[in-house]
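Form predicted on its own, single chain, as structure tokens, below.
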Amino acid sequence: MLVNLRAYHRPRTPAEAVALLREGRTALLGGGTELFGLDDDTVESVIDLAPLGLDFILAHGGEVRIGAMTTLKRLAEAPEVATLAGGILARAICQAAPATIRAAATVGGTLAGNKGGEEIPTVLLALGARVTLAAPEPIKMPFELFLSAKADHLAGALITEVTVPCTDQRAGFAFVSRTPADRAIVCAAAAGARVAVGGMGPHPVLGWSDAATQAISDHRASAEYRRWVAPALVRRALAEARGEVLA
């Protein structure tokens, strides 16, 4: 509960939102799934991102631009995403969150927060996505650079959009979870020569060798289990990307 909440802001531009964010003691309100249940008595104001016009999906010039306020539900159902690399992103979204969460959670909130799971960022990494931040001027960076120091990049900055190259090439996605409907413990995505692995450490990485070195143990699985299962998931993702069928 935000017991010390005193102010509610509705900025009209990303620059205005960033200025408010840099005043400190603030929380961003997108879909609300990250903010809901937040227990932080230092937060004194909320910045509502709804008026910023960041709810869009645009396919143009060989890429798909996805606004940060686009809900996961809309993104998963968008025709531009359904055909993107065989629908791999839509599959990852549906695995990452149940329908009730997808209806509210936004792309920006999912990538900036800590509750979004590994499926979506792993697939975006494999697809060669880029992230645009308002800081307050627009800064566009490769997704792998954003993930490597997310907290630093988001200090006083705001995700405004994600750009994914259009491709009709085959891609593959494989994961292991406690139940079929549960979030992935470890997942792998392959698109062309790019292979990304998630669930091994603080964030998804490109390539199996880097993923193996950062394997962690937590309440969901041990580091040893992660290192054991990840190569099999990589092989499955690559096989699907090549159009092979594994038993």
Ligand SMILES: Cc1cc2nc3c(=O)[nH]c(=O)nc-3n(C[C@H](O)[C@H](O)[C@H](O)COP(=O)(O)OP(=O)(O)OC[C@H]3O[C@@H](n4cnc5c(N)ncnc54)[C@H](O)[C@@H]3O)c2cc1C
The other form holds:
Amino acid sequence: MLVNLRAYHRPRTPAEAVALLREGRTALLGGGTELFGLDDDTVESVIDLAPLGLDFILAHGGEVRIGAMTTLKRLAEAPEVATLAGGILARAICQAAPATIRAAATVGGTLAGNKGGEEIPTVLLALGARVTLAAPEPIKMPFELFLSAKADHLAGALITEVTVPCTDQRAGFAFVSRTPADRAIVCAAAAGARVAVGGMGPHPVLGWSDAATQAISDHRASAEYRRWVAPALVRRALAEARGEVLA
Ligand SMILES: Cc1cc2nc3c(=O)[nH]c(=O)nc-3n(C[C@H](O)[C@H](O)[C@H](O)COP(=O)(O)OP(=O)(O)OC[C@H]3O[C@@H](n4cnc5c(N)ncnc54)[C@H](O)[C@@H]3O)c2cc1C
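Alternative state: the form predicted together with this ligand, after the form predicted on its own:
The next block holds the full complex; its first chain is the one shown before.
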């Protein structure tokens, strides 16, 4: 709970939101599904991003632009996303979050927060997505750069949109989880020959060899299990991307 929450801001522009954020002891509010569950007594005000007009999905010029305040539900159900890379992004969203969370959680909050799971960032990484931040001037960066130093990039900045190239390359997504409805322990996504692996370490990475070196153990699986299962998931994702059917 945010026990010291005293103020609520509704900025009109990303620059105004960044200025408020830089005053300190503040937090950005997307869908609130993670934020309002945090046990954090340092947050004294929230900055609601709803008025910024960041709830959009625009397919134009060979790419799909996704506003940071787009809910996961809207994104998973959007026709532009259903046809994008064989629909692996929509599949990853539905695996990552149940319908109750999808209805409120936003793209920006999922990527900025620490509880959004590995499926969505892994697929975005494989698809060659880019992230746009307001800092307050717009900064657009490859997804791998964003993930490699997320906390640094988000210090005094907010995510405004994610851009995904429209590719006619086939794609694939594979995961392993404790139960079919549970979140992935390890997952792999492939777009053509580009492979991303998630669930091995602090964030998804491109390529299998980097993933293998960072394998962690936690309450869901040991590092040994992760290293054992990940190559099979990579093979499955690549096979799907090649249009092969695995037994
Ligand atoms: C009971 C419970 C169950 C959950 N179950 C799941 C689950 O099954 N699957 C799942 O994926 N997640 C789950 N979560 C985690 C959480 O709901 C997700 O990570 C969610 O996607 C966060 O999105 P949001 O828009 O609600 O973010 P918020 O809660 O609004 O924000 C999350 C963090 O991101 C920051 N933030 C928000 N928007 C931006 C932005 N545009 N730019 C920069 N920073 C921003 C906030 O300041 C905050 O630090 C669960 C959480 C709870 C409390």
